[in-house]
Amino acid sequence: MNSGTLYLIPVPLAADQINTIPEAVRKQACSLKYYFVENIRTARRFLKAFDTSVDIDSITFSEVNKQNQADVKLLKEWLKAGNEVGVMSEAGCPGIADPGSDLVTAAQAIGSKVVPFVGPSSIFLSLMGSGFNGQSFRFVGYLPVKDPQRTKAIKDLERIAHQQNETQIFIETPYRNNALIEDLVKHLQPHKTKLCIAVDVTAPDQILVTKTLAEWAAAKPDIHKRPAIFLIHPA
């Protein structure tokens, strides 16, 4: 086994909610000198919030996001040299609906130790608060943007939810949240299916509400540009 270690560092879901990250995780995060991060500015801010005395300028960062693929060669160099390397996303847990899995795959392939840390996941927190089946659930990421694929995907998820008593979990680009709610109200069964909408989970102004589609149709929320998780389940 290579002597390097890859640490998966969770960060808060909502701004200023540092208390959602365990103290042991914060200490480990601030001790690392090599990082793959989704956004360097965000990562620097979180590390300073974890410990104001951390020497940010001594840390080397490499970005991993839609514009920058993971530099797997660099990761292997760092790990083979025996370094402790961190992975950090902009919110929540790296590798869960966020970049990081390619780096973990590379670390596993060369026999390095991989250490995931406990932290907030909007997906799991939303499931916990939904009242839906937590024994059988499926996260499907983003739905198609355009019809007819979008409508088909919505109806397929509802069919699977009813056939298998399985919670279906998905997300949307925040500026399309309200349009998604309109589509769900339009295409899901109003009295036989429930929808949970979880918005800004862990923030003081979070929304985490479960209703039938008929109830949502009567009072649709305005969650434009707010990070949200959507879950459906048989009523």
Given for the second form:
Number of protein chains: 2
Amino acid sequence: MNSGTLYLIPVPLAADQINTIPEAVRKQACSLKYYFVENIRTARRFLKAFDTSVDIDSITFSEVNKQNQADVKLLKEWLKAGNEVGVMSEAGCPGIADPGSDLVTAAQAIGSKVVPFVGPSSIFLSLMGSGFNGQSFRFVGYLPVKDPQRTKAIKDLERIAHQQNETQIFIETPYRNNALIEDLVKHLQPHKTKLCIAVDVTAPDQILVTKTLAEWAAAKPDIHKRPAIFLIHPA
Amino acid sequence: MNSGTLYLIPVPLAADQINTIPEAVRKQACSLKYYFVENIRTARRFLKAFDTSVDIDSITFSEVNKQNQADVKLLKEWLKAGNEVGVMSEAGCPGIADPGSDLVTAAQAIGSKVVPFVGPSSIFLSLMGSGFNGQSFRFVGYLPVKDPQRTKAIKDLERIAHQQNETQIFIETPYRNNALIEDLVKHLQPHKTKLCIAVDVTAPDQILVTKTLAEWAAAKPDIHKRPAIFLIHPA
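Requested next: the structure of the form predicted in complex with a further copy of the same chain (the form predicted alone having been shown above).
What follows is the entire complex, opening with the chain shown before.
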């Protein structure tokens, strides 16, 4: 019998944006004694920011990242014992394009209760703010790094966007953002396709702008090393 | 010069779940004097729930729904005059599968600032909680109502999910939920595909469960008339 619960705890996307996490979520986060986190130091910092009086030392952490695979055996132990367990990533909501989803998959597989909490997702916020058709959309993660696959991927996304009237959403490693913009301006149709560029979502210096490719070509932004989301849609 | 700002204000998905809206968002929502809303009565109720002291009578509302197209001319007037304008839908986040996106499109087109706020999205929360691959996902809205298009759509979604390793997300009119589950059990592969059913997301009676189609076939849930999200992915 699995009486434990897995809580998916969102954290801010940008430093100091604690206000983007609902108060009730911050309270719940600080009440949990078992945590899977991407980075223990970051997790402690967030919990302290949520509530300065949180008893950090009474919490047991297990790291889940590229160096440490999700300790699914430990998760099952904790859940089967009836514990309330938290999952936290480095930024935003766990379970969306991060190592946390393996834990959620395991929890679901053993029939444990899974409770996701409301928090900031740059993918979702940029889709809202893009003005694109929210009826149908697709997130594809990173594009191929090299040609010819890269150019083909860009053109395929545009074709699908137009054929399906479906927003296509993708990301890039931040130090390659400007190069990506060059590629998009080069390969996408200048007047028939719109591009939304969302940068530092929820931060004070957030950029969230939709223009045609022709308009972007005339004024390419410098977003070197800034976390960004890219969305395309028929104009 | 467009000095106005369009704020995208989320509201709860389920009655009384005000705690799912960050405090800072509730404050901002109650400070705005110009609003586009799906339903004026619902909007007033939410604003009063956000802050009982809100001065409702000083707010100008414009309705946007199936009966009333978005008054884009009015939006442009308000924004060009430098006002802070809010958009609110009946539930969840505006700009995702609702009439609000036309307003966002218009605001972007005239170069106004658009600021989406953090709030509950059943699509997003169910994706987090499904345990499916969050690296790549697609939301397609409603499936065709009749056969043969309906069965074809269901099989196409499964094929795409497997070929692309991509979560496919869709919705149904709530009074047809149980019939949809029957169709999914009938047409999807019993052991090679998993289905997540998310019902009344954020409510106390929330269901968010992932199982193989074979497991669902053995114990079909009765979710008649309850708001739900459906997600499929390779097992």
